[in-house]
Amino acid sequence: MSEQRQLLSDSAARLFESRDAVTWDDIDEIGIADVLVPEERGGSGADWDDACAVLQAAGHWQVPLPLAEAMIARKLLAEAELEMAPSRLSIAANTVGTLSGSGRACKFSGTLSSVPWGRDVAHVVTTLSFDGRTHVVVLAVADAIVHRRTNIADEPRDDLQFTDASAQAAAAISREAQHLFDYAALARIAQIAGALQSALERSIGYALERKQFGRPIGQFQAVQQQLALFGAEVAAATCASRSAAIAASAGEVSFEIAAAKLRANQAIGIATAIAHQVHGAIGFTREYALRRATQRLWSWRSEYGNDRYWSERLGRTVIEQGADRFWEHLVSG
């Protein structure tokens, strides 16, 4: 792990740790928002590999904020040069609508959906293509109809409808604003690794402490071969988010965004089976904690890409490639 890596997760560990609730202050106070914005932008210039790191530590924690949405809305304001004082950011990946006019100054009318706590933040950073070109668009939630929505988890998701609101656009080339939708994946995965190392950590801490027939219940074989499974899931689903934010440093990324976040959702079914036969009855018990972290990954299993449309996508990949191809594809990184 480099230096920078281990200070940003370190950094942010000790923050979610500390806090019974953390607060966008605290964010900002360390600057982990902007972790994603180059340094000559005001930010640390670190790369995916890093910020997945803090993503990690949120999810591990279970931060009931939109961290990993605003860490990529601060980056694609600050490479598409639109200036905005800091605020409460978040971003849609599925965006339907129209930009009009001209110039940084636009207007849109459509529908922003699933926007993670939109009817908490100030604006909402999408993209649109505009003119033949991938357009970086800055809306203000309270131009917006919203229409309020939840997951499983209790998490805002809500809708949020524009009829002839003002906008910010500007056009942009990097990777994530091409690719939007995998990138916030990315970010998901990272978070879903978090949380299963947590739902890991307090099912071997309760099997340890949860006592039947005289002795705790992680001494039966039976349980300690299921928690091993659950240990090997978390270990594949933390390899597969390590090895795209890794990808996602250095270039081209979506066979490998793809593959972890099938990866990762295929984890959260067997992980979180195991923790709640571990726990019983008192796992889902809402003043439980194993709820918050097992709640939030049934919804982000789900959420910017689920196993179906992963699985079509990598099948696509193989098809359109050739098996001889795709081999030599694989194989050459």
Second form
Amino acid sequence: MSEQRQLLSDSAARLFESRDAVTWDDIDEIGIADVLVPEERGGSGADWDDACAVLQAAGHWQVPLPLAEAMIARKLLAEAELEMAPSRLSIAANTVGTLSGSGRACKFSGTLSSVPWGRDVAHVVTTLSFDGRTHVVVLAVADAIVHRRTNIADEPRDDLQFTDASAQAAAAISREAQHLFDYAALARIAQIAGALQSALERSIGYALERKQFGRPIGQFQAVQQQLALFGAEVAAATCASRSAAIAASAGEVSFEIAAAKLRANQAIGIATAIAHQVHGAIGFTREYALRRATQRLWSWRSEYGNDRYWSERLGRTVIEQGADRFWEHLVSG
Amino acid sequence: MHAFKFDPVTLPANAPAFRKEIREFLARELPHVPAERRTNCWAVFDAEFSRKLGARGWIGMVWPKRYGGHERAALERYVLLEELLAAGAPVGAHWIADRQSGPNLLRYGSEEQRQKYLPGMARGEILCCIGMSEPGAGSDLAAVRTRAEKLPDGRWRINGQKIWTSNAQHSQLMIALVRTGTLDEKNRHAGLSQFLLELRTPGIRIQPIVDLVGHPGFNEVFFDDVVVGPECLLGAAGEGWRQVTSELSLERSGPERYLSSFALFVELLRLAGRVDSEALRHAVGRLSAELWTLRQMSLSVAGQLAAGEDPMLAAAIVKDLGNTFEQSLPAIVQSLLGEDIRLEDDSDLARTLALLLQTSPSFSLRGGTREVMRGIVARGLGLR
Ligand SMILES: Cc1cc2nc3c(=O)[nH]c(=O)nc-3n(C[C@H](O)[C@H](O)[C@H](O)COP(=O)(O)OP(=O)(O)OC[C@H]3O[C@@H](n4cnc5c(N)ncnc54)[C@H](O)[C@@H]3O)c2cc1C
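For comparison with the form predicted on its own, provide the form predicted together with the partner chain.
In what comes next, the whole complex appears, and the chain from above leads the way.
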């Protein structure tokens, strides 16, 4: 593990653990929204492996802010050399609409769907094709009609509607700008890995504590075997997340992101079922904290590509490569 | 929890060139392997092919040169193994010697034992088998009852029986776990020792067992008053449990634990290339994701081994998930076939599928059962 990665993830975890509700001020204080921003633009110049370590901690401690989205937004802004708004930013990976005008100051009409914390941030960053090129576009939420929606974990996922709103736009060539949705998925996978770990830790702790038939339920082999499977699934999702993040730091990464999101999604099904089974009725209460992990996991399984989406994309790619090339491609990364 | 370590690995810079070399060799030596023979290929016996690999320097390639090895890097060996397995090369004859018997000798053997056997193993001429299981000792390996008693002249007399011994009928050597001390129910791991036995020793009788598909893959091995010299003890008397545990780590940690059904995945890809179907695309997508993840995990275990660590927990996880993948694949493929394809067809796809449907249940038994793997993981989680 690189030193930078360890430092970042440790200081993030310390912060997240110590706060009931992490705020933007907390985030700004340790500068973790800027990890992907190059050093010459005032960021940490870290890579995706480092960023995902922070996001894994955010997923573990259920940070109630769009930190992943802010990180990506700030990276896009820095690359496009657009004005750096404060960190209260989100992104829209599902945008339908049109830009008009020219230069940096233009107009946008259209809808940004499912924007994490859209209602709470000052600006939203998205990408659009304009003049045959991908552009990074910044919009002020104050100019939008906000349709408030929340996912099942109570995280805001708002639809923002703009009519002739002023926008800043600049052409962008980075992979992140060209494939915003994929990189948003990469970030979400790291959060999934973190939330899976927290659910596992909570379940193990509970199994060691809760007594039935005169002993901790964790001593029953049936429970142990289920938790071992849970552990294996968490290990798989975490390893997939890490591997995809490392690949993203090195270059083209669409295969790895697809594979990692599919694998993480699969782990969610097995892990959340076992977590709730081990907890019995207490885990089914509003009060008990397990749901904070499991409700997020169920939401995140749909976000930035569900199984159908990614298995179609990945399946198509692999089949087009041809049966005799599969192995070669698999090991070439 | 934090005991689960799957740190990433960087393969040696020469890996791509080495892969090319291996692929060219395989294309030359194995132009037409029937698809079904490529399944579970590390159990496919072909002594001639093993000798060719030996001549190439591809058995015992990480061992010291003075024992016939080639002092290559552990991760180069990993590249070799995954290339051989992905190509479905018949590597069963020497697999045990390369994976565990040779390394076990390097770790615990005497200088004389190493000189006597390792060079022959590296040439692919001395083949080995694993003498662990007995009729009364499967998952509970410490229950072995085969006994070696020390004779007044320093030799050992062995009586008892091993079972499920793969390839014993073709092997020259067995490393056997036997009881040398009396069984102490409070410390069942004490009083065990490993012996390095030449199978042609008088008193050893090998009787093949035919498996479910009709293949005589494993055996019963009987020991009737087998007398061997003190030089046949491997390592120290009474240290058998510690030694066998480290041998099991090697046995459980390789890429063969997720690639046994890979040949069927390739046949599925061929089918998906011919037939345009959403169900096929989605299955291929999911299975590719699983394969990619398993390879990343397996690589990480290899990296830990190469760094001199004992990744017992991580290896148990990869074996459990890998076996589940290998086993799920046949049923998934069967569920995807159209009405025009029958299981009894004489096609690569049908023959591969038919064979794996029958052999895959053994994947989560051999090398330690799924339940045993999960027991190891549960202990790692602090539950036992
Ligand atoms: C193809 C093949 C090749 C093999 N080759 C070799 C070889 O070369 N050399 C060799 O020594 N052995 C070999 N084996 C044997 C293999 O190691 C054993 O099959 C394995 O260790 C399980 O032992 P068993 O078959 O006696 O089953 P058992 O131990 O009797 O287990 C039966 C079932 O009970 C479960 N069980 C047992 N104990 C527990 C427990 N405490 N908690 C929960 N569940 C439990 C098991 O998980 C399993 O599901 C081979 C096996 C196969 C299938």
